[in-house]
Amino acid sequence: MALKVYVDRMSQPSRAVLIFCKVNGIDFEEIRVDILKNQQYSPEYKAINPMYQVPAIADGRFKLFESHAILIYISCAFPGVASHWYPGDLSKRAKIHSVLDWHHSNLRRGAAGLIFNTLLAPIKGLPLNLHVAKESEQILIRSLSKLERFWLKDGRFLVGSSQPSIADLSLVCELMQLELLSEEDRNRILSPYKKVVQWMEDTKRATAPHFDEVHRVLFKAKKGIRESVATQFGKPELKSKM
């Protein structure tokens, strides 16, 4: 029985799980859960993930949610996954875990908070909150600085590795959500961090052609989302410069 992967490709953690499965040749069935239509609240999906979020997986009777846990499980449960994604060496695994834990309380808080409060909130019927967006951008900038100066200081990939791990894929997919911003704002935020920009490109190349294929829905949605917000609130440009 194929692994069932419940995702919405507009979700950055969903994209990380999908790309990982495709790159590693995992036999899986992609099941779309449209979060804009609130399908994550259906009784059927509640049986898979009672936290009402994507992604989630079902491997036979075993069900699991939270993208980092899913990536670790697939790395260990399925033969043929290259060892660099989640090395057997305990010290290397611990370093990957440290990055993943840092991700949720830093980079994700900043990037997801910024995008939601400048672009996505109205789609969910909520008002824009530019004060929270400003705070989120500050968190994002600090996180990018930590990536540039600490996490990427010893190699092409995180924690000094010469090949990507599940942490690289997870964090790069997070930053790809910035594609929804205007080119001006995205460049203003990312361009000062040369190592980060190169690392993103290296991760894309290491996971080609699946990276671009899975992100296609994000690029396609960009124009429509920005036009929708502009119609309701005016041009969604960020005014503050950190």
Contents of the next structure:
2 protein chains.
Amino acid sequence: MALKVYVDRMSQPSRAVLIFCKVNGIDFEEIRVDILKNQQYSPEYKAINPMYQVPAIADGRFKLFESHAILIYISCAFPGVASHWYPGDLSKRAKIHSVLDWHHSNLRRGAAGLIFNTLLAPIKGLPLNLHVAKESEQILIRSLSKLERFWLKDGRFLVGSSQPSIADLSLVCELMQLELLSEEDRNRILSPYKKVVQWMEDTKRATAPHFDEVHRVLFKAKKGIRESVATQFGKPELKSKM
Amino acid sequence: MALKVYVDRMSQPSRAVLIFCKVNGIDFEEIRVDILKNQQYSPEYKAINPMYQVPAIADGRFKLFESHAILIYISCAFPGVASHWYPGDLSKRAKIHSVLDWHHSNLRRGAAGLIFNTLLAPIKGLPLNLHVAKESEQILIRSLSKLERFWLKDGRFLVGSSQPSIADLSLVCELMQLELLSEEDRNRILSPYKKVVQWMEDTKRATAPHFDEVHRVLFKAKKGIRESVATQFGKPELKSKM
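Switching forms now, from the form predicted alone to the form predicted together with a further copy of the same chain, please provide the structure.
Shown next: the complete complex, the earlier chain at its head.
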């Protein structure tokens, strides 16, 4: 029985798990849990993930959620996964855990908080919160600076690696969510961080063609989301509102 | 050369790492990094952890930060650690990763956000933010409910275990920070969650006498911090301010 992977491609950790499975030739079935339609709250999905979030997996009777835990589990449970994704070496593995842990309260909190509070909240029936958006942007900028000056200082990929790990995939998929911003805002935020921009390109290239294929939904949704917010709240430009 | 463990016992992840080392008989040297005195910003400590946070470790030339990554590393690198702390079994290990990942954006965000914005911010020269404190308390309450109804539903310890793992220690040390609240507020928040309260007791007992010994600084600081906030802002009772 193939691994079941429960995802919504609009969710950045879902995309990381999907791309990882595709790149590594895992035999899996993609099951869409449409967050916009609140399918994560269905009784069927509650039995998979009682936290009502995507992604989650079911490997036979074994169920698991939280994308980093999933990426680690698949790396270890499926023999075809190349070792650079989650190295067996204790020190290298520890550094990957370190950057994955750091991610939660830094890059993810910043990027996801910014996008949610400038664009996605109304889709979930919540008001935009530009105060939280501003705080989130500050966390994001600090995190980008740490990526540029520390996490990417020793190599093309995170923590001095010459090949991508699960951490590269997780963090780059998070940053891809900034595609939903206007090109002007996205460039203003990202372009000062040359290593970060190059690393995003390198990670895309290392996971081609799956990276772009899995992100297609995001690229397509971009226009619709921005137009919907503009209709309700005016043009969602960060600089003019903060 | 003994493992160097850089901590401030007022920090909950620092305490988790310290208790873990003591319980498992690790040969280590505790190096205090006094956060109140901003010692985390010293050039010496920046070379250990450029994120300016505790805890961190140095095992010879190998340096590591983020408490979960540290607990996993020590579990694997030091042969004396009993296997229940970080089981080798793939599924059990995956569940521990899952709860550790969940912790970052849920229990930790709620508990740490609440304590910082009702008590600790002035000590760092920042204003109290009772709006953020209220949001944090809501996240904390939701997280306690998930602990009670999901994470602790199958056993004395997290994810159905009969013995504690690194996740139990990390999460219980986080909840111990609620000791800084008044007894009334602490009881109001915690007492509806019977399994959580019992689990905290079980974790303390499983790590005695080190648990109480390492927490002594927190118990001692409690009175001083509450009096200092009361002098500046009036009595720090959540109910009356929110």
